[in-house]
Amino acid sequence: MLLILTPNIDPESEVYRQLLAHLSSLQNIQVRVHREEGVEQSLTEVYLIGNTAAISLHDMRSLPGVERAVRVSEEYRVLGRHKGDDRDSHFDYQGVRFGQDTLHVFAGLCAVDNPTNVELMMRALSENGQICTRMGAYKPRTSPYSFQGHGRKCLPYVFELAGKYGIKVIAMEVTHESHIDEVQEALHGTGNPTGVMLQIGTRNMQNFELLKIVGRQQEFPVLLKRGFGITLDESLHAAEYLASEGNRKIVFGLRGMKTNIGEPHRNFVDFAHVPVVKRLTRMPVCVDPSHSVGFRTSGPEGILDVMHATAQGVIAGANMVLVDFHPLPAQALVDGPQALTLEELPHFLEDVQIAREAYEKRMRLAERYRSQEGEPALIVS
């Protein structure tokens, strides 16, 4: 069961102390408190864990300090959508809103190679009105002999250049808990010119100890990529690992499934699951067309397969696009064959906007037909 307390309730107040004392006295019930500090108000959630079937929702709702009480299903207890649960499906970071109603493009280098290419990428993003990017400092590779990233050495100049060009959020994969400390140190050492969204890649989707550690820190939001060889349910439970440890600022990423059914693409595109994840959980959803397609191939109409895959995700309601670009793809140290060029960035962004507008038109159409059929209309942002 989930109790949502009145906004801005003071943990030192008598009402709060009496409420927690009462809940702690319930037999065979574990009490877990989560507090989220927003820009305008703080939100406190209290989870009652155990056999809550005999606990009356009416009694819980009538307790002082309780605004709403929701009976939580077993699946995806923290992140899931539950009956009567109308909590927001968004979070704010670095002045940027991430939600199931927003869309952000994270175009950038799959792997950081040198300051020149980082600056060229940042400048191109700034000139095209972008405030987010992807930059890989740590790169897990299949072969131990492949380039595995510059690591902490490149972080200072990446962060400084991001600040120089007004980039607010960098999606950056981490593979070990020490990487979190290195990111924090580099950010603080450069004066916090930007922000980082920690990325847990598909290979670490079921690295449960890493999930717990990343979940316990709440400074950085997390982009969690679906495991390439496991079910969607298993991947969503991995997201619950993060959330159950305290970090609810999670974006769920779809990056294609590893199967030869998807050939000649690198992976089988799974972007039809965008609305599924949004239905089952309150997480924003990211699509990664670069790692789904894997090559700079195009159809007879001249549109790149990567752009087609992107449009599929966006028109299905994706809230974030993670895509590889590089000033000189042939010289990229990682995944050059799938990277788009900086000259293609305006085309890509305009194509994304067309797909987003199509999604919004579909939403308005669905809303019109629901209203005609007498069903509750949804609010379209």
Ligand code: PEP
Second form
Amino acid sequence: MLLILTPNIDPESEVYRQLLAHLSSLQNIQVRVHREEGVEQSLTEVYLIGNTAAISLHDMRSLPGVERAVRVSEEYRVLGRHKGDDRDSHFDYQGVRFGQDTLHVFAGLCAVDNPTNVELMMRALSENGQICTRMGAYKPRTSPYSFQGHGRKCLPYVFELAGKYGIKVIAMEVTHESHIDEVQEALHGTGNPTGVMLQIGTRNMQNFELLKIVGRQQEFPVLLKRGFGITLDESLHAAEYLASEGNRKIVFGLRGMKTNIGEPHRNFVDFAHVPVVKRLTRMPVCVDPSHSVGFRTSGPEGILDVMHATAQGVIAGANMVLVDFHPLPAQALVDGPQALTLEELPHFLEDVQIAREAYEKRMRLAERYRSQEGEPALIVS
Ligand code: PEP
Ligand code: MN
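For comparison with the form predicted on its own, kindly provide the form predicted together with phosphoenolpyruvate (PEP).
So here's everything in the complex, that chain up top.
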């Protein structure tokens, strides 16, 4: 059960103390408090875990300090959508809003190789009105003999160049808790010129100890990529690991599934799950067409498969696109075969815009039919 307390309730107040004392005295119930400091107000949520069937919603609602009480389903307690639960589904980071209604493109280098290519990438983004990017410094690789990323060494110039070109958020994978400290140190050392969204890759998304550590920090939002060989439910539970530790600023990423059924693409594109994740949870949803498709092949009409896959995700309501670009794909140290070139960036962005407009048109169409039929706006399972 979830109790939403009156906004700005003071944890030192008598009302709060009495409420917590009362809740802690409930038999076989564990109490977990989550505070969210917003720009305008602070929100306190109390999760009651255990035998809550015996507790009445009415009793909970009438307790001083409680604004609302919601019976949450067992699934995805923190991130899920529950009946009567109208909490917001967006977060702000670095002045950028991430929600189920926004769209941001994170075009950038799969792996940072040298300052020249980072600068060429950042400049192209800025010339095309972009404020987000992806930059890999820590690369989990299949072979131990492959390039693993420049790690902490490249962070200062990546952050400084991001600041120089007005990039506000960099998606960057971390594979170990020490990487969070290194990112933090480099950001502070360079005067915080930009922000970082910590990415947990498909290979680490069930590394529960890493999830707990990343979930415990609240400085950085998280992009959690779906596990490529597990069910959607299992991947959503991994997201819940982050949230249950306190960090709710999570974007859920679809990146294709590993199966030879997807061949000749690198992974089987799973972007039909965009609306499913939005229905089951309140997380914004990212699609990664580069790691899904894996190659620069194109259809007979001359549209790259990566652009087709992107459009499929965006037209279904994706909120973020993570996509590999490189000034010289042939020289990229990681995933060159799937990288788009800087010359293709304006084409790519215009194509995304077309898909987004089609999505908005589809929403208006659905709204028109819904109002004719008098159906509710959201069908929650
Ligand atoms: C990446 O985005 O660079 C990456 C390695 O992705 P994934 O974890 O989805 O393979
Ligand atoms: Mn890659």
